[in-house]
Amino acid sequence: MARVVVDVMLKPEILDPQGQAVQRALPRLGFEGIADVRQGKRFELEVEGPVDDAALSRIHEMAETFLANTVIEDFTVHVDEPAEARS
């Protein structure tokens, strides 16, 4: 089986309150030096059969009607390699 990831983001123009708690929280916590913080959702799809151009357009729609609200939202779709080729 091979893994499939769709990463959703706030697009860049829309306000992100996590996020922003997030950074405020930082110095507190002794973590200095970060500009900005956007908080978003990862997705990752255990995918039966080959991952071909037809999969991952699948994926791709499934990513626009289900998985992301795409007027405030943006995503993107990727196979996510096995950890040992990460080695």
Contents of the next structure:
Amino acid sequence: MARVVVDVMLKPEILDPQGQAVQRALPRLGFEGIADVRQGKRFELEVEGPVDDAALSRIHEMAETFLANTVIEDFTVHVDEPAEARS
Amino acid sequence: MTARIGVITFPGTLDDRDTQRAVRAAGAEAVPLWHRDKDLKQADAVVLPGGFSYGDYLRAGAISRFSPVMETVIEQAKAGMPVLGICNGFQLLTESHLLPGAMLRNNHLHFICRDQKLRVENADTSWTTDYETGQEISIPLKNIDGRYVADERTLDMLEVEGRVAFRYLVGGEAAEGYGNPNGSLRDIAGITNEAGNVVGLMPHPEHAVEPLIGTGRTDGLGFFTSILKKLVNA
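Can you now output the form predicted in complex with the partner chain? The one shown was the form predicted on its own.
Now the complete complex, all chains and molecules, led by this one.
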């Protein structure tokens, strides 16, 4: 089965207090030099059948109507390469 | 025959019983509705109560927005049926696009629970006629996803059209319930749609309808008496 990844991020102009909390903790842990952190969501979809244009178009629609709230969030869709191809 | 006010229960709803009680305290008939049921059982108006529908796992209100009952609510709300969304219900109304904007995690990341002072900015909606514009009320607030956001254009539109229904009262001591509790833009606590039949707010009027409990005041009762009057006079 193919895997499609949908990444959802708050729009740049929206305040992300969760990302800020992470960023503020970094120097305390000894990780310097990180100017900003923004926290998003990653959805990994295991897709039955071929991941063709039609399937990707359906996933795009799913992301737009449900996985992301486009009032406050942007999203990207990409096909993940299979694990065996990565090694 | 008195007015029938539906109160929807989703999995994870917490405040349905309190809301039914508030409806009865105002003198209307409370009609329990189930999220999987498309039928509104001849309810004349509907309240979406507070809680954490479907655990708020995707975003607050995002999954319940697609429940069967919401298909009917969205259709009827557009046709003019009065709908009140309280807390999770407000989140659900923005996710349904019945109200503009979106709700996000509080800017301080803490769950907040306190008596909150509000100013009624619009006493002409279906749910606010028993208040006066400019009236200050105190009702409980309890949430973690209470930060109202919208783009500047939408915010300006809401202001110009008088659709900011409630604002957090700033100034005064935070301990007394003053101040913006969550970072909501322009101190917005609640808004209405263009027609004034759909209203959403974060604080909980249903927890302030009896002197014995909640704030010890009955400042929230006006929501339910307003809608009852509207329906009975209709």
